[in-house]
Amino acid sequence: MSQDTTHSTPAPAAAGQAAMPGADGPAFNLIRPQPYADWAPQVDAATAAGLRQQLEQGAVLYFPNLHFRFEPGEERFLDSRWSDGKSKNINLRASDHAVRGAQGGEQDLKDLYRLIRRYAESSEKLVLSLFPEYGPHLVRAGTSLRPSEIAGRPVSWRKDDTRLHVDAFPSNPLLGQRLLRVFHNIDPQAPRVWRVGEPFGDFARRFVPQTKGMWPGQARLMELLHITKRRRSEYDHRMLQLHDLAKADLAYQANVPQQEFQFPPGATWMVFSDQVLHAAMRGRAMMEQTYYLSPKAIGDHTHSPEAVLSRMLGRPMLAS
């Protein structure tokens, strides 16, 4: 097995965070504040290139002044009573014209749809304004409103998002597509508290040796049995194991180099959630937009999860 040698350079601590060095290294900061207060900012090419490099290397782009405004009456949706109680999120698929996971009267559900759709359109303007190169390779996935407090929610350890993890899906193989997410703390009073863990290359060196490849025919069988929506790649198989290994290891959760950051009311942040170790500790009333991004759009492949795993295992993780 070849060794990955990619490291991310720590930056000085910033306001709003508590840096926790852990047992293995110095404190670091992956939060990169940005000045923009418009969802379609005018950004020159050199600045955009710098932002793209930071994002692709594993930083969290943080927009403290980029606010998403309620229209009159929409504040009522901050209450968790609008959730149907079965799903943790009220969500909207890109091609749908009605929300899922919600309850309420006909007009309420229409208003919820308009609120969430407006956030989807705003976040897409932001991504395309900052990273126009992503446009031809970007697919809008789900948009959600999360109106319930995350702390204390009774879930299994695999679904416990208060544990540091990278995003990976058991039934929905991404086949190398990147997960770009735009979050917004829509709660007018309380911060959204995150922990952010060590760079992906360091994380992979800890856990990849514990992962296993698929046995012959496994991917095809899982697809035939509808365990997965499409045939799983070795990349998806390894990423899902990394997700589970990190969440199951309580010593790692406590001791890994990490930082805590409070995203204040009205703040927006953007991250590759398949690359950046993250955990949501406290907060409610958050909005989130997910995009699938083809790896063809990535300018710096050095730090991508697929590139790191391929270097470590000595072979491509995705079929050509």
Ligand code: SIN
Given for the second form:
Amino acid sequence: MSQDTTHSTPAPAAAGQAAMPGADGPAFNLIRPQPYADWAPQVDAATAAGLRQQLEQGAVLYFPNLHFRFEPGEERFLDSRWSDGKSKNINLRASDHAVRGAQGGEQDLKDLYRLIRRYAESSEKLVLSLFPEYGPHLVRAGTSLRPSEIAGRPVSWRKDDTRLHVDAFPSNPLLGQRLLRVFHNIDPQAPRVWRVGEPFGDFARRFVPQTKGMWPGQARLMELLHITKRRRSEYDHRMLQLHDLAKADLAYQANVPQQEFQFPPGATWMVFSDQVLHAAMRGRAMMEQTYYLSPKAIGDHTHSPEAVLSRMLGRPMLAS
Ligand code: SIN
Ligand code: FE
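And the form predicted together with the ligand, for comparison with the form predicted on its own?
Below is the whole assembly, all chains and molecules, this chain first.
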């Protein structure tokens, strides 16, 4: 496993990393390895400020030594048979006391809950230890265990996360709340293979001209018909189109400047997934925690999606 991929300019493929064909821009490396092995690391203020800046600029904070340990018997959950077949992930909502999307006996479901809850708590310790100033603005959203191989899954192009995209949800408008995610490769053998792509600003410049605003009354109607859980903002509307435009464009998928990275077993990584173009190519078992973060918490808005879109379109994206 390569731990030291920080200063690889210009990067000859280090272990775990490969330059992609078709990348006509300069080689880049968005993966920032961190040494911490504790979910509540002691980090001095200057280091934490630097990490925060990198995260907000669109880097992937990568913790190769930050392992999440199974308790005896929990390894049995590394198997897709625990999914209920309808949903590919087993999910825990922050306020729930039982998982969703799972099947098994009463004790199994309780054990699954304990496992996923423990991951939620570990990842929250990590975020709050590194970025205590995010605390008052952070909302714990879903936690998931994804125990199925992602390669070769039959899904529609829109749901195909092996295509580069930024996260945006059709029915769950975020109204500018940021999406911060902490991932962990819980598979003991196989790496989780990702691609990450060009900075959000470049991506937006390419596709925003093809996006449209909403027609009058559209947001209200979608809310009324329960197509959306709350009223969609123009921000959400444009982000969703950006998500779709990127996934639908196979030439873009092949040619955009990008890097592949293999997160080894036991690795943890953190990213603003509404900002960083990402795709998950291969991997068998992952845990993931999502947070909503108020844009108020962001120190540097230069690269945040709402700020980029507002600048490009010449008006705020959150006014309804
Ligand atoms: C995604 O967020 O697009 C999928 C991440 C993964 O499954 O590794
Ligand atoms: Fe995604």
